[in-house]
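A single chain comes next, written as structure tokens; it is the form predicted alone.
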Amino acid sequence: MTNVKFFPAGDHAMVVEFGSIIAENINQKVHALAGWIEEKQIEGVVELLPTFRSLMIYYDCHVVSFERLKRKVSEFDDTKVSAGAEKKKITKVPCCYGARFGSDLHDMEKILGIDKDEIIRIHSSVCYKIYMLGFLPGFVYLGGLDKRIEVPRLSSPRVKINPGSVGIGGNQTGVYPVASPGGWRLIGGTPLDFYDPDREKPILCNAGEYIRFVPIHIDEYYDIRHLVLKGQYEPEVIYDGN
């Protein structure tokens, strides 16, 4: 591998770091990477955690050592990964603007100078990859936000944020999939859950899928929420790419 860095962190895991950015060619190593791994199954791995630009690799001590280990994820070439050249996992994320949900959207029309519609729009216009999952279970760390619609964290934090809050801060979107203090600009809500506990997978959406927000009106969130609750509504999932 090029340019990789190979980090101990205590005694039963290693990060390989790809690079110090945000990017999506460096993301789509850290995700070829783990699933070069899951298939080779090495042994002595445990778990893999990918984030924005590292892989955090869990291993068990007794099995393989930090040297062995090295040596064998240094064999994945990542001179062969592309972003963009890999199928895409799409969840249609449905997404009730304003309403009692975006309660910052009419304070970033005035400060975006774009009416909301218009913000609305371009929103639900990107396919967004999931970089990394984190801050919360099932919380969705999303690249791909059109620069127009970037807009600062609040100043002071609310104390509480209800779960299915779609929202902004600085140069990212995401969805709250639990009630949690948060600072990010509140523009809409989903009736889907991020995170359920009870459910066969708890966690809706997994690091390297894309999520795509579709407009609904509050009706349809109300119809959509009922089904969730009664274990009775799947979100659509469509595959793009090679």
Second form
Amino acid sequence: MTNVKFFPAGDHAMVVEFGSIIAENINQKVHALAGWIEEKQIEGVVELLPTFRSLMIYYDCHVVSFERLKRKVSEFDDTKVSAGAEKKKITKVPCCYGARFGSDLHDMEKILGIDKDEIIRIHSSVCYKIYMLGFLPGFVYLGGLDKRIEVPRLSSPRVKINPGSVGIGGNQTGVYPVASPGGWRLIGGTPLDFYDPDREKPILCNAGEYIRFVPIHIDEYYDIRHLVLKGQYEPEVIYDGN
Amino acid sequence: MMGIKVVFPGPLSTIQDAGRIGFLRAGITSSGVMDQEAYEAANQLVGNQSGEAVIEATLMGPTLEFEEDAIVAVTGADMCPQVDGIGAAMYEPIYIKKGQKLTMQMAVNGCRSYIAVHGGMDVPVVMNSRSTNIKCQIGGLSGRALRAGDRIPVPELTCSKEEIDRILSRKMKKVHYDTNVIIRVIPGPQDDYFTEAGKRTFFNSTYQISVDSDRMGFRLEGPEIENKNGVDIVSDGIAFGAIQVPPSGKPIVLLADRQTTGGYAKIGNLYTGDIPKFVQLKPGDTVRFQKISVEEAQAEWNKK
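Please move on to the form predicted together with the partner chain, as the form predicted alone is already shown.
Below is the entire complex, every chain and molecule, led by the chain shown above.
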């Protein structure tokens, strides 16, 4: 591997860092390495946590030392990893923009000088890459927000944001999976649960996949929500081979 | 199935086991016990296999009433356990009869106690673990701390008289927790975000555990650690015992209920073997940090 750095995160975890910025080609390598380690079944590896630009490897140092694990991981050939080479798994996420969910949409029109229909059009026309999950259960960090709708976070964060709220904060957009304080500007709400501990798969989507927001009317929101609560709604998933 | 009734829960008592493995990438942290050593001792003393769930009590222990006979052990912080008002030994199995109450007080030494019951606690396994994760609302009893009136299901004691006698003959040395400790730290992954002076401050100062300290992390009061060009990083993983330094310069040690990822530089990570004595510190107690390399730390750990 080239330009890769190995750092200890204590005696039971290692950070393999591919870069210091958020970029699709770097994140691709992180997920490719995670896949490679899982396939190789490297002895002593306990758990993998892919993040934007590095992979955290939890391991049992009774079985494998930092140095030995570093040597093993170095066998991975990251030069063959190319962005967009794989089929994209895209989950379609229905989103009711505005209404009672998008309380900051009006302020955003003023800040950005773009009307809300255009903000919604731009926000829902991109396939967002899930770079990683973190912060909260099922919280997706998405890449790909259009620069035209980047907007600073609220100067004073809200104490409580409802689950399913869709927001924009700086150059990031995403969905609050559980009730949480937060400083993102809210533009809409999805009837889907990004985290449901009682569901067989508690998490809706995984790092490395993509999501796309599909604008829906408030009536559809309630129809879908009703089905979600009964466990009868399957979000539409498409595969895009580029 | 017999049960243990929670008469008084204490300020924060949760059901925990060795932790939840495999869901970090979903944003779900490990949780699990803070003090692995005291936890393992409690399970061994009552004859459990490792990995069984126990109660972790914080600062003040619970009052528990037993519906049937049970073998119990209390380890970790000394919260003066009593059975029906009579002092009970720590680090020794205790035979508790049907209808008797185990009461505990404020901790006189240490901060976290572990209460294990022979047979373990029969709460549902959620995502590979029985550990309570309050933020994710999973594990333990409905993903929350114990409350008065709760009933914890426990398997009935079915062992023979000989087996019971054999378990009751066990004993371990009680652990004493200091209120002023030295903890070894492995530098990284972002120790290069701090100036030489900043690193010297970190390793040569005494820090005090702040009142804003919980299972998620301990905030430390003390000299500010100087950084080079800010402490914001592109968010990456946070291991158990990671020492994050926010813009205030005052370190925060992230523990069992930590967030899985974070955006502040981490100057180092606690050596795993020193985590038990660290998590037994109470607000107001003090700590100094000492540098150790990852190679030394792993050699030390493997001797254990």
